[in-house]
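To begin, one chain is listed below as structure tokens, in the form predicted together with the partner chain.
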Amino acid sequence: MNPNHDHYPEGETLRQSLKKRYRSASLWQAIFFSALVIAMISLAALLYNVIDGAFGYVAFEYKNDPAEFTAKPLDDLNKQELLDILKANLSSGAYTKLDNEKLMKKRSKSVLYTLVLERLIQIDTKQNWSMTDSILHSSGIKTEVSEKYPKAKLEFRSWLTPVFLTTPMSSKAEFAGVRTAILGSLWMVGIAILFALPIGTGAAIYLQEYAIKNFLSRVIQTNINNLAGVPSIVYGMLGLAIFVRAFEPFTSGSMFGITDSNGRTILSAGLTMGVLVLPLIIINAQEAIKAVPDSLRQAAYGVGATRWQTIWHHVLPNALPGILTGSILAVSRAIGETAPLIVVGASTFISLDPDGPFSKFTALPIQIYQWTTRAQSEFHSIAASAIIVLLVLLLTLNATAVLIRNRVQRKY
């Protein structure tokens, strides 16, 4: 007999102790799971918080009575009538200016309607409420408004409208849109990818296919991993010192005869963002290239291909979906990044579409930042709307990436 045998529980004791062990196991399992529940709640709260801000009651007053301009109710006017009102009441200089920006006749009815409100009648927002408040305390809000602002109209509004997407910045929250910001973001990301994708892929090819495992390649690899962890604002400082300041003749366009600008241009921002996403692209492309099996390379060498023929005809085509997925992820990163743009000098008030790499610019996250930090709550509402636009954009991008990843089945 084993002398230690008596020290172990047996029978009923064993059963009890096992039961206890299992009970504590399921307790801990529940605790572990609760972490994920908290994550879920946080995500839900965040999305709710954003949507809550983007819709709700608004109490506003007309500065000028609509009756001064037209006998009909405003909503019943057709396009021509709106045009006539604008022509009749705006100063001829202001009208010509608008006409020059975009032909008035070509503008849609809703844009003209907005112009009438913005320029002629002029709106004064008194107060706005979140979606939850608007739904739960609807009657309370109505009485409050009728007491506090007897002349005000109360309206349930979606701050996120098609007009919001297509109008440029305005100092009034009611008339502000994200058009210039979206265009700025697209320009900036385009430049960043144009810069980072070829270089990043090239670096990945070099590291995976050419570099011998020596001191230099180890330094490069470690360096890339570290660059991926450098805070984005530090990239902003780099961009400020190099692209905005040192390369000013190039980034401002004065080298090319453009004079009305300093280094704080889309080009500087795009290059800064390109540098920021470069390590991301390299690391993803390396993984994609690594996944191409060696047998394929050997097959190509076996029929007398040179190294570059092997890479160009076999390695790259097979790594392409992975490289593409990586670039899309890099694009989403670049679209959401804010801090470096602040540092390289995004302007917050840009009402003209950017017309090239040497334009001053604003970007979607910059507008969100700017509007969030304003004190008036109507700006929080347009910040929320802009966030929805940004998140939808990112969701689309990531869905595309997932789609590409799933479409390409492993062939080998």
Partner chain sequence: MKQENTILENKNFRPLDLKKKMRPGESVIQSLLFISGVLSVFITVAIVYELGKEALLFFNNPDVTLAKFFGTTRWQPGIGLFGIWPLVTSTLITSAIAIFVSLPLGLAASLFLSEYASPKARSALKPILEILAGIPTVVYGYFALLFMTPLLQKIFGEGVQVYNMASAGIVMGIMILPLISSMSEDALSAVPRVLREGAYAMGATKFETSLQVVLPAALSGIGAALIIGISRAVGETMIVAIAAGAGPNFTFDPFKAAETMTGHIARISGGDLSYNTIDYTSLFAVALMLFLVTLVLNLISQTIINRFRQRYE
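All of these numbers come straight from a predicted model, not from anything done at the bench. C-alpha atoms forming the largest set that superposes within 1.5 Å between two forms make up the rigid core. Positions refer to the first chain, counted from 1. Compared with the form predicted alone:
Relative to the superposed core, I31 shifts its CA atom by 2 Å or more between these two forms. With the core held fixed between these two forms, A67 has its Cα displaced by under 2 Å. The rigid-core alignment places the CA of L397 2 Å or more apart between these two forms.
Switch over from the form predicted together with the partner chain to the form predicted alone, please.
Below you will find a single chain and nothing else.
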């Protein structure tokens, strides 16, 4: 035996060894802290870039003088006065169409105000600026507008408004909203979770509690793990082949008497997203079930419980918080996917709200993608606002799932 290793270091050797170890520990701590700082800066830069586009100065002109329709300033008009202006100046066909979509008398003042601007006065946006430019170069922007657009009005605008949330899609950015896209996303996520959560949990229970650990079960497990990393566009092609075409009588609603639709419905999109998140739910549910101590199972068997009774009364209640965590991750992925929806046939322009699983649809990621491809800068501003809406919707759904998970966790 080497005598140099028969005893612990002492004296100066010990001090040098400790100094080296602490130096190494400090270095790794700095590296890990740097990674955290880089991650936080990246997220902050992303959020700032989105917010920067959703606010800022806008220079615009009215194509028609508001004085032609009312002697009072537009902002001072009440709901009934706005309604009277629309009734007096719109053609009977246009007014009837709007009334059939939703009774004009039941529309809010802000919606009627937007209709007056869109249908009668008609806004012509000349140029818009980001929030950063609007704050740092305010005087320069005002000078530029006065020289280039002497008749234009300049105002600092938030593109993210209550009207933006309650208005359907429009061909003009100034009047476009995300109501239809929000409803489409909620329908899609709801169908995906209703389809994937029970099937994924059932598959996880079988693989973890019933399946014999042999070659076949290992092959199945390996494929489930691989499917979790398959590109989403592949699931879109699967949805197109299976749900849109092969199952068209079901997904179009024709077998239920619906004749004005095809397989490219919100049901097809929801089922496609359900298949996409299914491996993720299975893997997370398996890990949650695996985390339940075997001693709990053995205690249940010891008092005469069957395997199913043990699973239902002891394993699942303790694994449920982990299973719900998997559903949170599934919702996060499903609500942000774009490629499968494009393949399945989501509409890039639709102004009708989905009223059932057999409706045509759009979703927030599709709407954002469509607006960002437009050349006009105002569409980029409303795309930034839609991104904020998508983030808030995602956080709201996740927070709801977390609250349910915590409540279940406290119960058991």
